Each structure stands twice: as C-alpha cells, then as structure tokens.
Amino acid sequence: MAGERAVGLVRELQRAAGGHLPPFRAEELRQALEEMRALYERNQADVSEAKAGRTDLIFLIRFRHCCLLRNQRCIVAYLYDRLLRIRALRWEYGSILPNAIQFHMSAEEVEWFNRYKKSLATYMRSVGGEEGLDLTQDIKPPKSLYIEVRCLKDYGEFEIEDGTTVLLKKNSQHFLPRWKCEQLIRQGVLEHILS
C-alpha cells in the first residue's frame, strides 16, 4: 500500500520509549523517497493524458498527490522528531555523546549536533560576564551544593574551583561540588551515591 514505508518510520519513533534514539533508517527513508519519485512521475504522465481529454484519470492523480503529501509529512515528522531527540541529548549528556548513541545517528545528524553544540557554546560564552554561563548545569534544582559520588571508571585528576585536585580512580568515593560533577555523572564517569 502506498505510504507504508514512511508511516513505518514514524511508528518506529513512536515505539521508542522515553526519548530513546533508535538507529537511523537510511534504507527505509531512501525507499520512501523512491516511492514518492515513482508516484510523482506517474502523476506527471497522467496529467499530460488528462489535459488531452482523459478526465477519468483526475481522481487517480488526486489520490497519488495525497499519497505524496502524506509521505512528505511522515518523512518530515521523522526527521524533525529525531532532531528534537538529538537536541535533548545535548542537554542530557553534554557536548560529548556516548558512542552507542552516535552509532545510531546519520552523518548529517552528527554534523547538525556539532553545529548545535557550537552554537550553544557560543551563546553561553556571550552571557554571564567573562566566564560565561553554563546553562547545562543544574538542570534539576539542587538540594545541596555538595554530593557524594563514586567513580565508575578511571578518569585521572579532576580539579575543583579552589585549585584542589582529586584523583578519580575506579570505585573511589568523593564528596564534591554538585556543579562540577553533573557533567561527569551524565557521561557515566561518576555515580551519585544516595544515602
């Protein structure tokens, strides 16, 4: 049936729970675009015949045109929803995405993510004085300024604002400022220990 490939792309995104980014389906997208090209070419041929007097083709031309518009809406919805999810990943994980997530992105999406990341960084540097303002910190309001964290993997030395350096080794526990740890928690280097 006409339009099933494009609708399948949207359904797959709908099934992906909680903003999860499913793999980019380049082949299905190519097939949907190929179907649209074929529908358009058949319409062009039938329009020529309809102009010559075959009025019985008008309903078929309208049906194909509606299929084209439906496919177009589905493809645009698929691509736009993926971009919204990728934008949300920038806020969740920071400027460096885990490899498992990057593996699910197309080359164009990776390029868009990098441009978005640079644009956001430029904006954050432009507000808040000399140091700028990091909008990605404290996404949720903090209950305390310091938190206890456990290191999940060897990270190396980590410098705190007062100049103190802390060695982050696997399974070590530390009491650190929340705003310095949030990015590392999102990246999976640290884990917040809840009492």
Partner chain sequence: VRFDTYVVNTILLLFLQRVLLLVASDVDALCACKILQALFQCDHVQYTLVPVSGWQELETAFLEHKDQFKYFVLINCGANVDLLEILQPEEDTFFFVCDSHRPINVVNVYNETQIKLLVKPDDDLDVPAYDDIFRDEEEEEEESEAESDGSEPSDKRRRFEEEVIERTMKRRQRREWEARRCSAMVMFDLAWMMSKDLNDMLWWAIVGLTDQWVQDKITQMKYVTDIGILQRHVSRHNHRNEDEENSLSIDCMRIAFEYDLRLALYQHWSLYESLCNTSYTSANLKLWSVQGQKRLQEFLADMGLPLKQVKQKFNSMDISLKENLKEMIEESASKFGMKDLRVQTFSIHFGFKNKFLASDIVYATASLMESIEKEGPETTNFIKALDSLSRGNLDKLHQGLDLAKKQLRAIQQTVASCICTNLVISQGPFLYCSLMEGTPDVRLFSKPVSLCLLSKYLLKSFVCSTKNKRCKLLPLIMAAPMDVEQGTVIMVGIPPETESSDKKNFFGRAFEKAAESTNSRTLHNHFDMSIIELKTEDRSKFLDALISLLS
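Numbering follows the first chain given and starts at 1. Think of the rigid core as the biggest set of C-alphas that the two forms share within 1.5 Å after superposition. Values in this document were obtained by computation on a predicted structure and should not be read as measured data. What changes on going to the form predicted in complex with its partner chain:
- Arg186 is among the residues whose C-alpha shifts by 2 Å or more between the two forms once the rigid core is aligned.
- Comparing the forms between the two forms, the C-alpha position of Gln14 differs by less than 2 angstroms, with the core used for superposition.
- After superposition on the rigid core, the Cα of Leu68 moves by less than 2 Å between the two forms.
Shown: the form predicted on its own; wanted: the form predicted in complex with its partner chain:
Only one chain is given; partner chains and other molecules are left out.
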C-alpha cells in the first residue's frame, strides 16, 4: 500500500552491504512515482471538496500528505545513496568502471559519474604543482616505495607505464613499485607479501 514500493527500494540498498551497487530499479521507481501522483491527484480533489464544506476529509488529506512526504523521503534517500556509492567507485576502481557495474547504473547516473570524474580531475590537476597530484593513489600512507607481491593466478603480461612488461604467472614473485601494483592487488591477482 502506501509507500511500500519506495520502502522496498530503500531496503534493497540496505541489504547490499559493502558499497556494492545493485541494478537501478527504474520500474519500481516509476511505480512509486505513479503512486505519488495518484495520491496527489486525490488530495487535489479532496482539498476542493473540503474547502466546500466537507471538513471530515481533512484527516484523510493529511494522511495522504504524510504518505507523499514519506515516499519523497525514501526515493530521495535511494537516489542519493546510490550516488554516494557511485562516487566511492571512482576511488575504488579508477576512472574506468568494469562493465558489470556500468550495467547497474542509469543513464543519469552515468552522466553524474562522468561529471564527478571531470570535477575530481580538474581539482587534482590544480594541486601539487605542474603535473597535478593523483589523490586516488596511496590512500593509506605506504610503508615503502616498493613492495613484494606474489601472483595468485595466471594473468599474462602486465605493462607498466614506462613500457616494460612483467609476465604474471601463478606463484611467481615480483618486487615492484607500490603504485604499479595497487590495482592488481585490489583485483586479487597479486598478493602483497610482508616479510
């Protein structure tokens, strides 16, 4: 009944823990908005009648208004929380998101993500001198410039910025600059070894 669908959206987000982004529920959203529209129209009608003398309708009008506010709150919370998760994805994955995640985003969210990326890039370019400063690297202060990593699965050739390639085979170990490895460590291809 009133507000069920909107609350359903919020519940789904609550269940998706750890920053995971579930698919965008366009259909449920449309239904919730439809419900709001219906409530609003009925209230419109009843307000004119109440003005004409039927004061017993006032409570019903107030009830419907509360439902509307509740729906609004749920839907806004849903949309906003998704945006926060998408923002976190930029810091987690970098500027190119994996396809699987992109499928879960609506067109508007993709647009928002692109604008956020641009905003962040502009800011990062403006600090740290000429080349700018990549703030998404080294989120925790690193203990050393170079780290020892072990390859957990066959990955193939991995190209580093300066053109050199490293062959990542299962159980091979490498000693590489930290920033080159972070991506692969997050993806689970490499494992950081502490001696």
